[in-house]
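Only one chain is included here, represented as structure tokens and corresponding to the form predicted on its own.
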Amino acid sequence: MSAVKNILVKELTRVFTDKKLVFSLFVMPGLLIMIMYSLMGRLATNMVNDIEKNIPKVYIQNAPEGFDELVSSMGYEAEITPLVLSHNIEDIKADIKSGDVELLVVFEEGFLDKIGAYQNLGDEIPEVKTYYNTAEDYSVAAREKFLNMVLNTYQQQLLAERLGNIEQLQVFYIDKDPQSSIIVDEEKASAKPLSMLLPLLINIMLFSGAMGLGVDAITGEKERGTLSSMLISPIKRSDIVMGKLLSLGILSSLSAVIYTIFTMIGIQRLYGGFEGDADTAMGALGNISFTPIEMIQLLVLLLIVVYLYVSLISLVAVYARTAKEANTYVMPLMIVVMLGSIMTMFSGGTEKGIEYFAIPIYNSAVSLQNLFLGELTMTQFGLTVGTTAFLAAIITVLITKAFNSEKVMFNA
């Protein structure tokens, strides 16, 4: 047990006595994270102002009579010009197509005169047709408002001058106050968005650090020849293979645990740019709550996975004669730890069987979704915990077998 505390203090003094792999690995990493995502927050709040402070250029042609005081009443902005035989509706929707005009709103002719003289079903309903453009962000909210303010408003002020009582059309109400009538559980509500997001960005977070630190501590050691003078010495090299195992999961947790502070701080600017409103995302993480077993649970989940990304990159690392070979055999296992979170995120709300909790990856991703939620129950946690340790162990053993291999170790 000495030799692997004393590998173990040699490792994490390695790492924390060099300044510039300190920040490397943990400070730069989480700084770029919580950049990318305060980016996109601002980038996101940009685009919205931009989109609601922006004049729209809309064309109206065979306007009815009254119908231009109706806007003007609504409070609906944008530069309106009435169609006329000089336009050609042909160029207008040319521009709408290449964004220099947003809207083209267009009534038949004798469109109040084909409302008033309806009568039975089946008389002519004229229509009013919108031209914009999909692919325009100005085009798309211009049209919407309209509709809206004012399409919308006029409509009823028909039915109104028609019917004189529009409540007639009106036979019951569905949900009229409809707040009354939701029922939620608050806190469950609250995690569900971040429980979608979270088991992904652990993980990532989890074998990136893993990542980092097992190629550098195995194949780095084994090109800079540093590996070789302590095989040769009298430690067991299954003490070796403990002590870096062990040293590489402490400094995964350490690194995972800074690049989800950091990410939190990104996320939570990111949403308040979509949201205007900077506490959305806090607000729903703080509003998670675990019992104690569920923190222990937490923590659990948390260890036995970065021991097992730990063992799987430390496998690949010790084969690989070269560190760029190591970290291009790496990025496979990368993606499948991504696929494994992501599939979580589309699952919608179908229940797992139990068969689930026994797919090593997968698993974790599913068992932190539901501890989230508070719904992961002792059989799912304990299958989870068990087929991950498990598969962790028969790594640690292959990993002990290579080190035992003069062939692996010294690239023979």
Second form
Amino acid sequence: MSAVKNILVKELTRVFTDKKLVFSLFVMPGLLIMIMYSLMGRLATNMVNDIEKNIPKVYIQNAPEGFDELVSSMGYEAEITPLVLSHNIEDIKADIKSGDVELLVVFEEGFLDKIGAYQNLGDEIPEVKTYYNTAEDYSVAAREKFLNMVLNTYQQQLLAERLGNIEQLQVFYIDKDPQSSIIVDEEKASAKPLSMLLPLLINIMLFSGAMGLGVDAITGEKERGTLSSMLISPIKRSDIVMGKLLSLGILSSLSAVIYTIFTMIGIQRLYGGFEGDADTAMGALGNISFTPIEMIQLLVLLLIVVYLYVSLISLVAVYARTAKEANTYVMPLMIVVMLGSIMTMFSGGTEKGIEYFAIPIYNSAVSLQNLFLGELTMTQFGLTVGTTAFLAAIITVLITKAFNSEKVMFNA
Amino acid sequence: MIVVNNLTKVYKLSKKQMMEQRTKKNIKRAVNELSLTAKPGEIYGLLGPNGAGKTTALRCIATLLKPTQGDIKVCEFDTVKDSEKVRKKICFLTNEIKLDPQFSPKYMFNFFGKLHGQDDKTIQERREKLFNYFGIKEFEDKKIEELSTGMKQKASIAVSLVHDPDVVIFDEPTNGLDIVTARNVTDYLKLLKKEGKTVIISTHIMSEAEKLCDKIGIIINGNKVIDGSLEDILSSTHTEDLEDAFFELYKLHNKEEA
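Give me the form predicted together with its partner chain now, not the form predicted on its own.
Next comes the full complex, and the chain you just saw is listed first.
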């Protein structure tokens, strides 16, 4: 056991006495994550503000009488150009396509007459046609605003004129007060978006932390010839493997914690862009409250996942001849880990069968998700931990085998 | 005491290696039926050109490689079955095994001392003795990556001797060293011999083998072609010095392969 401890201490000393390594491993990725999220937040806010500020160019052809007054009385802000019916609208359509004009509204010929003449079923109903560009944010926003603010009101007005009593149309109301209709567990609702995102984040953070470290600590040492100096010491190869895995586990857990803290700060900034939402986002975090058992479950899950990732990366690293080769082999693994966690994001609300919790990598992401929602059962937890630990243990045996193989170690 | 009995080591070649070495055979016989005995208080020198199989033979003795055929006993322990016990008794120095460049010689010395299960007091005593002998004292706290080639080699030798091993295996110990440092190393090997250690080295430097070794084994293409004291070799080849003797043997034995 003392050999394991010695190797562990040496590995940790190696990392922490190297200022450059500490910076590139812990500080820089964290800062980058934070800056990235903050920047995304700022850009998103800018975009929303920009669309709100933009005054759209709108063409209205054959506007019925009194429509202009309605538009201005509703406070619809736009640069409106009226067109006569005979105007050729093809050039305006071209301008919409190129993004120079946001919206074209065409009232059918004899619009008001047709409405006035309506009597029985089957009589002609006139049309208002809008032309807009779905690829242009300004155009989409201008149309949506025009429909909600102007056309809907206009329709209601004309209906009232025709019927006198518009309530005749309302057979019954649905949810007069929508707010009072919602019955929800606040805690779960606010945890929902985070429970989608967090498993992915945690998985990626843990894996990327272990990735750089594992390749350097094993393939790097093999390349530098420093690993063989340990192989000629009178210690068991399994002790070397354990010392390496433990030190890697500690370091990647540490880097995951640091990344997660920076990510949280970044996300706060991201939501900070949308006024008031910052509190909700952070409030959601605060709302995820754990019972002591759930805390232990979280800790055990994270530790076992770290063990699996570290052993997976080490297995690849030990077989690779150069660090470059190792990095090439690790990338597909990273993609598998990401896929496993992304799948949990879009799995919807369906209950997972217990067999899903026997699929390594995927099960840890689902378990984390359920844990944040407060829905993780002991069976699911046990199965996840069991299969993950089993797989990691098998991989550890394989790594020890590789350490004993002269072909792998000395390329002989 | 090292007893090598009929050691054969065969490497399997990958397709790429076969292309590189321009051979159609997918195996390479690095060492072929090698037998030798190195006794305590004696320096045994393995002499041979590059690629003759010297390093492979030493690696087998040091338990890093498993013999394909034959067996090796170091201090009565089998290198395959009791590899851990063998590793306790030996030190192995080769230029492919390096000290971690980020640490100081002092840290590395203490680290390997602990891996050999020594207590702090013994480690400190050994360190004082070895660092003073090799003149490592003044740079013992510098990082190994900042040291010169000679300093690195001295540090490697000192660290490898941390546990006062009975058997010393040095693969080309003076390779890349200047005359002064090389002399320093060979003098220490003589000292080890006086202390009754078993020393085995490999070299391709004739003068070194002539002056240093009590017994010389010449390896050509994986085969040991002769072994004995310098006088034995000179008399059986009817030559004046080791270099001439070597070329006589080389002409004789390299033909078979070509």
